[in-house]
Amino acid sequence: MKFTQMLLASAAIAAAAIPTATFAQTEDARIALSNNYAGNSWRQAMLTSWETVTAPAVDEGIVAAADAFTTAENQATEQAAQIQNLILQGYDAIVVNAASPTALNGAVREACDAGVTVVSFDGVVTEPCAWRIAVDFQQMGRDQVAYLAQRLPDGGNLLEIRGLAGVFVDDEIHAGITAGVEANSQFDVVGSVNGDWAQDVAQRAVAGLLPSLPEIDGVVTQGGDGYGAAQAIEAAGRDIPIIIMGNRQDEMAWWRDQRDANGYETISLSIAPGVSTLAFWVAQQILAGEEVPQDLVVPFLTVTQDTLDEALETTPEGGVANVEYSLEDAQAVIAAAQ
């Protein structure tokens, strides 16, 4: 599929040219996923991808276990306690989607001191002993404003929908949007709400703010909020602005319907939920003794007007456009960073 192939194109390395790791080195290894939140479609897809890729790896004896754990609340203190429990349970590696880039550093340091490999992804941690896998979230924010600048050269009023407050991803995308607006002074951000990366939360938040806002020309987002914003704006009887989407099936379906009805045009971009599977293979490679750079960057997944139908064909209802990573994909990303 073209748009998923583009996701790995930046590695610029043929995976077939990279030797396969010796699985005997990790056949007794136990890897855990520590996840801080599962309350939206992206997180659900992330957990499904983890199970889809890791279950066969366990069955084939590549690793002994690959268990997933999600905290009940999005609280750094709860996730820190979870990580400490995983250390006590004897896991060899912990893959972390972190509630905070800094608040988990103490627990991560404890893990490293106990000889546990820690690989953070999406919501990464700043503790130097951990590995980090992320997209350039600031660039994702800047790209949204750059796209709107192309479509709206005279500028206009923007509504910003942010994610979960205090989380690394939210801060980084917001910083990119802010930088994009500073570079394109024809735009003004006239309102901001937290949508928590969930359509229902975004819809309520936007509906509550709209009465106080002037006409909106564009909506910059973080993922999981585009359809909710569209529903709130439609319900208020306002003209639909250009809403940047976040690769969720419901918002892409709405975009397709609007395109077919009146030529509506936008873009959609987000990190692929399957990045959890890349983190799994990176952890496996570290445990196998491979040299892996501490920081790895993967491109975000972009859906355009030209690839919208293709993306919808392979995205399950209620799901997110996705790509899952193989060992060879992980080896290519690692090699590209060396």
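Positions refer to the first chain, counted from 1. Only a predicted model underlies this, so the values are computations on that prediction, with no experimental measurement involved. Here, rigid core means the biggest group of C-alpha atoms that superpose within 1.5 Å across both forms. First, how it differs from the form predicted together with the partner chain.
If you fit the rigid core between the two forms, you'll see the Cα of Q186 move by less than 2 angstroms.
Core-superposed comparison between the two forms: the C-alpha position of D257 differs by less than 2 Å. Core-aligned CA deviation for T71 between the two forms: 2 Å or greater.
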Given for the second form:
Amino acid sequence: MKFTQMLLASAAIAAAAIPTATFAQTEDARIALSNNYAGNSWRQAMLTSWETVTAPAVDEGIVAAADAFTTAENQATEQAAQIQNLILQGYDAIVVNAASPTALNGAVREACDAGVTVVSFDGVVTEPCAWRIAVDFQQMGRDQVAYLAQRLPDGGNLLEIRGLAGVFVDDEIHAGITAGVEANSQFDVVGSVNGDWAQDVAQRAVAGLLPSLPEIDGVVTQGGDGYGAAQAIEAAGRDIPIIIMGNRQDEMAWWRDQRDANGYETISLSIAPGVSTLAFWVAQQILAGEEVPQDLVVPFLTVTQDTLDEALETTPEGGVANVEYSLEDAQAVIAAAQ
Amino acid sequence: MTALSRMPWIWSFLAAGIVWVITLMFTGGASIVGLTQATLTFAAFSVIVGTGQMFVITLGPGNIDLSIPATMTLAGTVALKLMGGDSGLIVPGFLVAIAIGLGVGVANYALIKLLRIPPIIATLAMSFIIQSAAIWSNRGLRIRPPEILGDFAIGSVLGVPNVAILALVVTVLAYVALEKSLYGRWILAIGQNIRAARMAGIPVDGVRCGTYVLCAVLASLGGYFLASFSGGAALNMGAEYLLMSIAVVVIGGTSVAGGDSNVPGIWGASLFMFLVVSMLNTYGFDAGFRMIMTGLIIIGVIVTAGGRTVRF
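Given the form predicted alone above, I would also like to look at the protein as it appears in the form predicted together with the partner chain.
Time for the whole complex; same chain goes first.
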């Protein structure tokens, strides 16, 4: 009896000690964020989330430092140089949103060789020694067509708005949409433009193409471009098709106004900028000696007709729908991958 | 041929016309109203900022303003933030945008003159400062324009978009300033030979400073209306207009070497630049092919229009 009690007590102490143990090992650790671009609302939200989550973590002594660095010109060479500087400055881990999946591999390899943990997210790197927190962008494309197939069983004409030409994410989402359209042959992609994930570029491109297009039943997008498409279509005096949105506040506000006016229904999906905070906790866990698989998948954030009002309430005007991750969320994602 | 060589802008209009017809052929002409209105609307923004760039380029070799996109972004974000959707603040918002242009122009020329930095570096450095100021001022939040202003920016009179009318006014004023005023004579003289101009008693520094200010003010004007047109300012809203502002100047028949500018050509080139992308989108080419074609067509137009340089 006494022995069992002792056993239970020590087990309880051990269990209670686990979280503090994972913190204690990282209290001297310094983590850097290497970011390649800051010039849009998504990236601004990503940096704000990083600040919101890491500042208390530093205050509580979970890590010694969590500094964010952004390059000015969105160039892979510039970011490679930045990573080399971060190695020299002695950071224990570098969290990277990469300008290119392959061009940073040399610098990432150097970091690994110097004993630095590298965790890439959103823009991931292919170098095997780094960790990757990726979104299944192809799934994002397939889900859009699947939603349209459910709304429009008879199919119809689709307009596809793509991202920035030559970027990995654009190719992936496009591949998913293409696969979705192949699986649902009642749909035809009758036009395609590059909107560069920017509202004004999408508006400009759609306005130029629209006069030549037949009736459009659905618009598949990549995020940041839905409101621009809506404005171009409205300006041309056409009926508004089902436009898939990308979680930006302006897109969701327009959707709400349309819903209130005429019962408009659609869906919105994108990767949450707060994924930077997930990468932070994953890096912390790796430094704490936890076993973490090299490839992790983070679900994308979906806003539906039912969650629209809630999402708008928590999204700042002009911002992006967001979730910030806690240590427990990160542990759950790691556990799911194992 | 001599008549043509005095009108180098004719080539850009010709090119725009050809591309317009080819695009219309896709729908058998059904898209004529929609395409023309869209083209006039979007060309208007290129015209406004391109005109400013043209004055700077006219100042002679090495003169260029790379801070146009950042100036547009800062003017758009600050003005829309100040107005906050309140129609009563449209005029103060406008004045603030113009004041930003004035400030940027003076700062640009101060870097060039006082610190003797080449314009290409000075305006690039300035653009980083301005862009950071835009990020700092509201972290990329998109605020809607006042309703009256938004309606004006997307509206039209007798089928002609308001922004196109605005751009036309800018063009006419620029034409008068360049062809009929002393200021126009001065910048042409400076662009052709700055030393000769100085010896002739032209206030070279004052004219150059005024030209950089004019360019920045037109950029902020463009940013103010572009932000109102597209339902709010975005941090990357000016990015398109860096190369665009230079391309419309060059395609429009203005000499890159300075001292020889061409106001009507800016319109032809702006219409052309929008129509080329629309045409290639309409015929459904993929992005890589579209970029190659855009490049080849631009080279083609410049080579054709460049026949006039033979006289050197």
